[in-house]
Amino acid sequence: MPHALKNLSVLVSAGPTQERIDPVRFISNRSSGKQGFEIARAAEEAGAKVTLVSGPVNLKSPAGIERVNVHTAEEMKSEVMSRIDKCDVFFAVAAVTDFRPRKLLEQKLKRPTDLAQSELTIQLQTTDDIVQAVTAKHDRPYVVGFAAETNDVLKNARDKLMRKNLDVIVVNDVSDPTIGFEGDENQVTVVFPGSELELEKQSKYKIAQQVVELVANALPRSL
């Protein structure tokens, strides 16, 4: 696989995004960024020029790549869309937060002093769908989506593949606490429009190598 992506430009999104509630609190998710960083590493090793757009994670950048750090879904979308026309393959590995507070509080939200007031309501609105913004473009790159599911895993993955007009989607079952998120191992199914391939439980780096090789073999010959 050393030259599987030679001379191609690859964009990878990784990690979570954070949506602020107030100056000290935010909404996010459990994504560690590890799988996305390994995808970036494997793509670079396969000969690609790689740019990694990462949410806030505690990880070192893989050697040989350009890294762009963001926090919010809006920032991630801006950085992705500013680069998408110059890339051949987009690996959308990031776990973008689906909701953000409708109103950002300028001061820290205090706990009620009245013990009877035990409930708090925060109005949320949806964030922009970065992947759909990419696939809606007429002249777009080859797009590899990623999904973490807790139920009806393959059904939801197939639905997302079609609904978001993806070329391929990589899905894992995060109801299993031994894989995904903060762990160093993963187990995924790679879903193409007409076929599926399950990759056994192994290190996220080996998963990344296999996903990159599968994608490289599926790329249009024009790339």
Given for the second form:
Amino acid sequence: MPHALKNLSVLVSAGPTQERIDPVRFISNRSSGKQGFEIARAAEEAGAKVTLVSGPVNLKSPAGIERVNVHTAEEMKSEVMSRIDKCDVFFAVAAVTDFRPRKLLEQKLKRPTDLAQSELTIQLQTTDDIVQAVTAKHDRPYVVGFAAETNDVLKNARDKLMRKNLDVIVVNDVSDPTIGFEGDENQVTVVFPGSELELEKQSKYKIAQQVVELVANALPRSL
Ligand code: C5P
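Having seen the form predicted on its own, the form predicted in complex with cytidine-5'-monophosphate:
Let's see the whole complex now, leading with the same chain.
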């Protein structure tokens, strides 16, 4: 395990993204970034040169890695794509916000004083799918997706594995409040095209170590 990723370049995306509505408000999600940071740490400990592209989180960087901070999905895509050609393995752990306001308001939106105007519509547009932009490339790295599901967990994971053309997907059931998102523990199933492995509930660091080891064993010999 200590040298499982020796001489390889690993890119990790982590955390949520924030999509601004006005100067003080944004749309985001509950991702803490913990699982992505632990993947970066485990990959570094396995001998890889690691770059972590992180959305806004409250975490210290693991030792020995390069960290790039971003806010929006667009920034995350640009930082990932500018490094992707030099990377051997991409772990897409980020919970990229799926929608952003169509327009960024330059001034703070005022609360309406008139009750008749108590409803507000903000037009949203979808953000780009970063991992799909990576897997669409001709000379692509080995790509590990992550998914948080609330229902039909394995079916949705297998669908995403195929649709996003991933090499493997790590899925957790976020309908269980004791795992995923903000917590320190996680329980995941690692889904390869022809097989799947359920890992027991344990710390996000131990999950990361096992995922890194499984990925290292699955890498093509050419790497
Ligand atoms: O959000 P979803 O469940 O589709 O995410 C599955 C995978 O796709 C994750 O690996 C996530 O990092 C990636 N993703 C992405 N860009 C998006 C949405 C998701 O890279 N805009």
